[in-house]
Every structure is written in structure tokens, then in C-alpha cells.
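Next up is one chain by itself, shown in C-alpha cells, the form predicted on its own.
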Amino acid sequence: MAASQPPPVEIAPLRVLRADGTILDPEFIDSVPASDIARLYAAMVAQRVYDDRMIKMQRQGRLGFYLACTGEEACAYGPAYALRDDDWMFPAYREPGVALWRGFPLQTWVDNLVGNCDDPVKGRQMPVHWSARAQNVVSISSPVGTQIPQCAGTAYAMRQRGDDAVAICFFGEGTSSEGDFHVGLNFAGVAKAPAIFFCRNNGYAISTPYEKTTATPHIALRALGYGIRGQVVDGNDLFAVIKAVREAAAFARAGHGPTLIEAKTYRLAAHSTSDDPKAYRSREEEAEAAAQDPLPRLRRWLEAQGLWDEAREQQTQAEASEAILAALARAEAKPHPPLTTLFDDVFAARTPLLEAQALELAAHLSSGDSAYRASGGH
């Protein structure tokens, strides 16, 4: 006799926000100044400049790499604003709103992208792989994972030593197949650390769509099996991803342990300027995820509540225009960082055997070489 198939779990995302923009919880717009959702918008329309430009630029041969968050900005800002200045953040590669909404130097930002002396990552890493140390986020890494259990080790050192504060972690739902999505929820829930897990279900994996990576209709049914709280939220609604966030973060600081927020949205752009969606997504498909744009969805509403207009989005996408083109040209005319730096920040001082190699290098570099001297070390 053949087994039956389990019946299929659905769970309807939580949701503020139609896409009309018409309120369903109309007693949570109420705890949120409409003011600040207004700055939240603004932030994510510059956002959407920011990433346009910073594509361009890469097409011109001025930037090795990048990544977009276009279509998900809602996932980024909307936690940014629910949690406290203190709480930690471990993003992926398309947060940059988590870092740039706490004041993260737009300057900074660009300098990292650039790789000049004024990264602070001195150009060691490629570009997307920005650290915010100031704003409490933690700076990315290329392998898709990691964060995940550096997030629960770290919201777990901040129960042992009585913190009132939380850590998140960001990632895509291709890296909740890897490894350290397992072993970082199992520890958390097992340690009940204040963390929340946030997954960004795009529908896509790089090129691989979502239902060839997981037979589960939903990442959040993982929480069951570690013993946490999990959520499915509609990703492209920012009310939505504000209340998510806000209830797991006081979950976890009334020591319940942590949450997998699930964010159901859509990468609008390719996966980063080495992809090309149109060999694995029909433009009817991409049709339909436009239609739930996080963006025109939040500016119906605005619009209803008579703080926003054609005017002041027009302003708005002049500025965001305005300010990186600035910081870009500061950070183009800057040079790179010294080669001497190598030697920096690879333990807390320099041991003897760094001493030695930089002895090496500079005499190497003062060896008669014109290639050398004219490029002065750099």
C-alpha cells in the first residue's frame, strides 16, 4: 500500500498593509507616528537611487560588484526601525538600510564599495562586504551562513551577562539549506538567546527557484523543529515587518527565546550585477511580483494621509542623486589604502613574525624598482 503525502501547511503571512494601501490593523498604524513612516519611505526611495547608481557604476568598469536590495527594502528598514540602537545586527548583503538608518556615514558606505583608504575594512574585502562597527552591525562575509550562528553566540553571551538587548541575523532562504542555519537555531533554542533569525524568502537562490531548494510550503515550519516561535510575514508590507520584528524582539528580552521571521518577498533586481534573471524568470512573472513593490504600496498610503506627493518624491530621488554622486566623486579621488596596512588588524598588535614580514615588504618596495617608487607603495 503507498503512503500517503502529508497534507500541505499553509500559513497566511501577516499582513498591515494591502497592496492598495488600505490598513488592516488599523490599532497598529496607531502605535507608529505616521512622521517616521514618512523618513522610513524616504530612506528607501534614496535607497533604490543608491542601488541604481551603484549599478551603473559597475557597468562603467568603476566597480567590481554589486548587489541590489531592489524589491526588499522593506526587510531592511522596517527591522532597523523596530529594534533599540543597542540591539546587534549580523546582515547579509542586501541591508544596507539596517546600518545606514542607525547613521552609517553614506561617505563610509561608498568608500567601502570604492575599497580606498578611508574603507574601513582597508580594501581587504570586495565590494557589498561593508562593517558598521559604531551602529552595532557586524560585517558581512561571502560565505552565506556564517552570521547565522555568530548571531546566536553573541545574543547568547548577552543573557549570560544580563543584557537587555537582542541580536538579528539576515539571510536568504537558499541559506537556510547550509549547515550553520541548523546549527545556529538549534543552539539558540536550546540557550533560549534573545535572537531573531530573519529569513528573506525572494522566491530565488541565485538562479534556483525556491521549491528545488525545500519541500516545506514555508522556512518558518523549521522553527518547530528547534523549539522556537516562528513567523511568516508579508515582506513587502514595512507595517508588517515593523510588528514582526517588534514582538520578537520583546519575545526574546522577556526570555522566551528567539524567532525565525519569515519574510515573503521578491528580488526585483538580478541576484548581483554577475547574474542575468531573465535566463531563469519570465517577464510575466516579474510583472506580478512588481505589482506588490513594497514602495508604491507604502506611498498609497502616505499619499492618503496627505504626506506625500509627486513633489516630494521628485525632491526626494533629486537628493538621494545629489548626495551619492558627491560621495562617489570624494571617494574615487581618494587613494587606496597603504600596502603597509596588510599588517594591521591581524591580531590586537603586531607579533614578531608580522614585524619581520613588514621589514621584508618595505625593503622590497625600496629596492630600486621605478614601478615601485612611482607608485609610491600603493
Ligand SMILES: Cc1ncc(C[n+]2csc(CCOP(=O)(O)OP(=O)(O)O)c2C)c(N)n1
Given for the second form:
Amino acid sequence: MAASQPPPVEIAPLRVLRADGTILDPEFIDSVPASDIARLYAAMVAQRVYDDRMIKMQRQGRLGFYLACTGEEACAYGPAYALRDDDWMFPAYREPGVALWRGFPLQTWVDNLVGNCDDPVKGRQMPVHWSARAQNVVSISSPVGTQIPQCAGTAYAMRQRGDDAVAICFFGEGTSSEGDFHVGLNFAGVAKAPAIFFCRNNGYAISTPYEKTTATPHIALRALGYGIRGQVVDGNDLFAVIKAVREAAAFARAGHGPTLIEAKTYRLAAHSTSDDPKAYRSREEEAEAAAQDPLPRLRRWLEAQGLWDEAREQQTQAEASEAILAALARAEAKPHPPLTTLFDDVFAARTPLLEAQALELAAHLSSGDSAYRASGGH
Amino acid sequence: MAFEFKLPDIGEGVVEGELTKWLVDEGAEVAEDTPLFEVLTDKVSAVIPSPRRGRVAKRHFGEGDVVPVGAVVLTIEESGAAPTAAASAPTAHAQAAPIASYVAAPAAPVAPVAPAAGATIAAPVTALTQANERVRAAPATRKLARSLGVDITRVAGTGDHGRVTQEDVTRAHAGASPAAAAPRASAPTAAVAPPRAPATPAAPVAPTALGADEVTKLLGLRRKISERMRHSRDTAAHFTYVDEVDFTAISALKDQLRDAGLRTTYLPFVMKAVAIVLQRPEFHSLNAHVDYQAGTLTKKAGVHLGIATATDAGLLVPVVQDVHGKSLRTLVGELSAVADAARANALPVASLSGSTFTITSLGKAGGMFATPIINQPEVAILGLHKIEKRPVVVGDAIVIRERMYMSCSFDHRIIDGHIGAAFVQAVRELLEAPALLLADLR
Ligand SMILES: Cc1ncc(C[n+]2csc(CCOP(=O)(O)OP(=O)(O)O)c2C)c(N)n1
Ligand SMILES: [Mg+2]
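Other form of same protein, the form predicted together with the ligand, not the form predicted on its own:
Let us now look at the entire complex, which starts with that chain.
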């Protein structure tokens, strides 16, 4: 059987907005309403305020853990904007923006971080492993790469059903060297599944630099090996990210199969609150990367269009700060999830063993000498 | 309302952190997010912002202390805030009776100790426990004390944190040291220890301009240096080999280069010579990392030289990478960049690791020779000393030559004596006849 023409792999990075805020591709800009761009920018500014607040919260002992997306905001808000609300999203831990942009309530996000009774996953997950079902965003898995085959399978199922929605998953470049990456992309290629594999190449997998995780100069090149479409994009350029995801979605909806997008960006912050990049990279490197920061770049363009100014910047930051502090105050005032729910949700009905354990706990709680409170509390 | 701020686990499963720096004084007013202190853990170093507003009532630890996660680091007297339900439980310091402060639940109706009896019984018990706990000594030391019939609680310890050492015990046994007879300072063992000698009413001492002794904590870098030096000494079997090198020829080259506009010290020449010799197969084991736990020696492909460098904060060893492949000119440039960065305290952390062999040089203050301590996991270190004109016998004449001693320490576990000696001789040969150096120069 003659092989059909393989889809293209483009390694020249797709770019719309230069670092100085000027435009390379005016045609594309016309396809995005200016008011949307200002809203996206405001959302990314707010995200940075949230991240900053959460890191402080962790240092104060009020959150067990946090992980910021500083410098990589465009890689969450761009795709969320480019896709339809019925497209499924499978984020890693670094893209709260995909859900927040779709209207995931800030309060619920914070309730999850704190792990209180209004946390949709009842305080059973590590902070940052939130779940936004109503937004068609699938829960975050801790083992990296889990979401890649999940996304491929979901996309395949949608195609089988005749839906014209697509599924997108997000992962880091380090994760792309995990076995799940191969499983997901190979399967999706064979099945021509309407999937988008969005790789945030931020240069590091915790402390491991890119060069120590793979010998390929571009993650996107791996698309060749799976016979799928590949595209490198400037991940610090919100417009380019939107454009790349739109094109990939159109390609998938037309039945041509998946795209592997590699967004080149940089993790400006630490990997997480458990990490300290001073131990493995230089201040010079960080300063160089900060010059490519997606936020100031977009702001320059917005200001040139008369869509933004310092007053709006201040106001956006103040509002975000107020909103997050209020949400945190509410979240901290709420009790923990009731202890008695501990036995639910793994099985549809409690197994006899779980039932016995639940009874034992209930007896202990009612005996009066328990250090725990049945109803939750602090 | 007193808020007790406990050290959070700021890095997934961290159990303790070193408090490296206080950023607020006792009595200071703090707002939410005011930076309180800096802490260094196994995973991160971080500034801890205040979760509350108020006045710093007490700092419970000092700089350099290792604070367990969960321990109260500071107490903040909150201002303005109405006591919350959770925070309104009576705190220990509100209790008047000293015994009661050890009883967790103040309102507990069935306190196991009757208050009246508690006051009289508890005291001696506490004193005894303290006496026992205060003695720090290794089991072998205790055994020695028992076998000699020495009451270890009466021996003044001279070790770390007042630890009683075997020497302390033997001295006490021999009654040799006056210190041994004195009670351990502050140990509540007055009943069994001989009374402290009364202060001698000595003749008034002439006042001098001396101030008080100055005690400083071993913090941050100093502590790291201490640990690493100790570890190297404890594990490597150091032997040091010294020989004298004639630098007259290099000195002439150096002058020629200077006249051509390249100002250099002797160090780049030595670096090149060392790199060339280390690349010879017979000396590969000197350009290596040893991992005794894993039982492995990793011979390194490239030569990356650590250059021991004095900085204001203490000794650092920035690394010049790939010395084997660099020109003299490049090395001159890199060394001066390293020196600048060291002076500005701006050595990038990444530049401080990865060396395969270290050179330590004190320049003009280099003295005659030394016994350098190996920069582990490396297995050898070269010390350079003062270059000066010395009379030397050449043929049957006494001539004046520029000479320097080189001291090279090796880890004898890995490097046999004749290999170490041959290495120093090979380096010496190249330095004394720079034509040979040129032959292999890259
Ligand atoms: C299967 C698995 N291995 C290891 C880890 C530990 N871990 C958590 S995040 C991470 C780094 C992932 O790096 P990358 O994929 O580049 O994503 P980034 O954090 O840079 O966004 C690692 C190794 C894990 N969570 N799961
Ligand atoms: Mg990464």
C-alpha cells in the first residue's frame, strides 16, 4: 500500500508578535477582536497576581504546596481562547488558566488549593490537582504524561461518535520523554484522532535542562515519527499560540488527525514551592529569558493600540489581588470535608471492607475521646 | 492575641531548615506579608512572609539554628484582630503555676497530678532527669567512665556542645585537670558535685583596652565549608607530596606576553600543564570523582579545574570548564572574570560545581608549602606557593633562578604514591621546559 503524503512538520517557530510589541502578521490580528485581546491580557496579569499570592501563602504555612505558571501564561490562556467550550482539555499542573478562562470559579479553585469542604475533590488531592468538570477540563494527574493517552483516547471516542469537538492535552518537554507520550501520539496518529498535543517547552523538567532529557533539537520533530502534523510556535507570543491551536483544531475537525505543537517558552519561576532554581541555572540566563516574557510583549502592543495603560494595569492588579484575598479568606474560614466521606467515591457502592471501616470510624468519633471531629473543622 | 508562627514545610517533606537570617527585630511591627526571616532547607532557600499583622513579641531561634518543621519560630502579638474561635484557647503563658504549664489541657477535670503534691514531688524528678540528659557522651565514653569509676555527671565536657570525651574522662580519673573536678556548668547537680572553688579575691587587674570575646555562629557558607573540609579529612587518606619547580623559563614567557599586551599570572600556565598531564592515560585516575558508597571511581573525560578563591563570604571554588581545550588567552580572560565575580559576590551557582581537579594558590602569601585538603569528590589537589628568586646549583655553579614549591595532596585510597609523584614530576617537566608545553598546547 502506498503511503499517503505525510502531514507537514514546521520547525520555524510560528510568530505573530515580536518581542518589541510590533506585529509580523497583521492579517491574523484582524481575526481576533481587540476587546478579547485586552481581556486575555487582563486574565494573564491576574494569573500572575494569583501565583504570587499562592507562593506567599505556601511560605506562610497556609498551603501545602503550590506551582506557578509565571512566564507561561500564554500557553494556557491562548489555547483556551482558541478552542470551543465543548472541546475537552487535559491540562498538566501548570495551566490553571485553561479552566479559569472558561469560567471555572476562582473560589472553587482556591477551595481546592486549601482542601476545604467545598473542594470538588474533597481535600483528597495535593494542592494544584484541581478538577473542573463543568468546564470540560479533566482532573489533573500527578504522574506526568497520564493525560496524553487519555486525550488521545477521548479524541478517538469523539471521532467514533461523530462529534466535531477536539481534545487537547498539555504537558512539559520533560514529560515528552515519558512512555505515555509515545503511547498517546502513536495511537492518535493511527486513529487520526482529533487531538492536539500541546507541549510547553519551558527549558526545564524541575532541575533537568532540556538537553539532558532529549537529543532532538525540537520536540515537534517527533511528529515525523508518528506521521502526524508538527508545529513549533513561540510560546511567549499569545497571538502565535492562538493561531497555532486554531490551525491544529481546524486540521483535526477536518478529519486529518492530530497535531503536536511545541511552544517554546521559559519557566521564569521555580518549578514549584519545593524547588530553588538558584541551584541549577544562572541569573544571566533568567534575565535573558525575562526579556521574552509574554506579558510585557503583549502590553506593548496593547498600549500602541491605545487599548491599555498604566492605570488599567494597576487597576487589574488591584482587582485581582482583592479577588484572590477575598476568595482565600472565605476558603480558610470553611471547614474541612467531613471525615465520614473518607470512604466514598472510589467504588460506586462501599465494599463490605470499607463499610466495616466506616462503622469503626463512626464508633471512634462518637466515643468522645477522639481527636478528630466528624463534621470536619479546623 | 499571641499568634505562634510555626515553621511550615516549605518543600514537600522537608523536616528542618536553617534559619539563616532574621529580617525583623523583636518589638518590630509587621504587616501581612512583611518578610520575617530567611530559611535554608535541603530543597530551597526562601524568605518567609508574615501571615499576620502585629508586633514581634519573641524570636524563638537565633541565626544559624536548625529549626524543625512545626516548631514555633516567632510569636506575633496580633493587633486589632478580634480573637477567633480557634485562637481563643488559653495559652500556656497565661497560666500562673509553673507545673500547670506542662499540663496540656488547663480545664481538664481529672488532672493526674494533685496540684499540692505536684509542687514538691515534681521538682527533684525534673532535676534528676535534667542531670542525666545534660551529659552528652558517646556510649564508649560512658563505658570508660564506668570502668574507671568516674561519675560522668561530674566531668566537664570539652567536646562539641559540652560533650564529654574519652580524654575528659581519663583526665578526671587521673585528677590531672582542675576542670575535671569542677561541676559541669549549669548542671543542677550541686548536691553531688564538690562546690565550685570560690572566686579568688585577686589583686585588681589593670584595665586593658580589650573588649569582650566575640562569639559568632557558623552560618551558611562557613558551615558548608566546615562540613566539607571535615568530610574530606574524615574520608580521604591524604598524602601530600612537595617538590620545587623552576619557573625561570615561564617567567620569561610571561614577560614576552606582557610586552605583547597579554597580562597574565603564572596560574594559566600551570593550568595548561596540569590539563595536559591529566589527559595522559597514566594520570586519568587523578582527574576523577570517587564515590566510596557506590564503590566507584569515575575518570572524567574533560579537565575542569576548580580554582580555590577567597571571597568575603569565605572560600569558594569556581570552576573553569574544559581547560584541556582552551587557549592560554581564553584562560586569562576567564580567570579575570571569575575574580571579578568573586569580588562582587556574584559567582553564578552553576559555576561552582563540576570541577574534576582543584588548584589552590595563595599567590604572594603562598608561603613555602602546605598540605591542601582535597575538594571531594575529587582525588587530588595542587597547591601553588610563593615564586621567588633562590640560589640554585646548576652544574657546578650557583645561579639565581625563579623557584616555587608545589604541594600536591592525593587521596591515597585511590592514588598510589608513585603515581602521585610521577604526576607532580610530569607537571614540573612541562613548566621547566615550556617547549614541551607548547607541543601539546591546544
Ligand atoms: C511519572 C512521573 N515521574 C516523575 C514525576 C516527578 N515530576 C513532577 S513534575 C516533573 C518535571 C516535569 O517536567 P516537564 O514535563 O518539562 O514540565 P514542567 O514542570 O517543566 O512544566 C517531574 C519529574 C512525576 N510527577 N511523574
Ligand atoms: Mg519543562
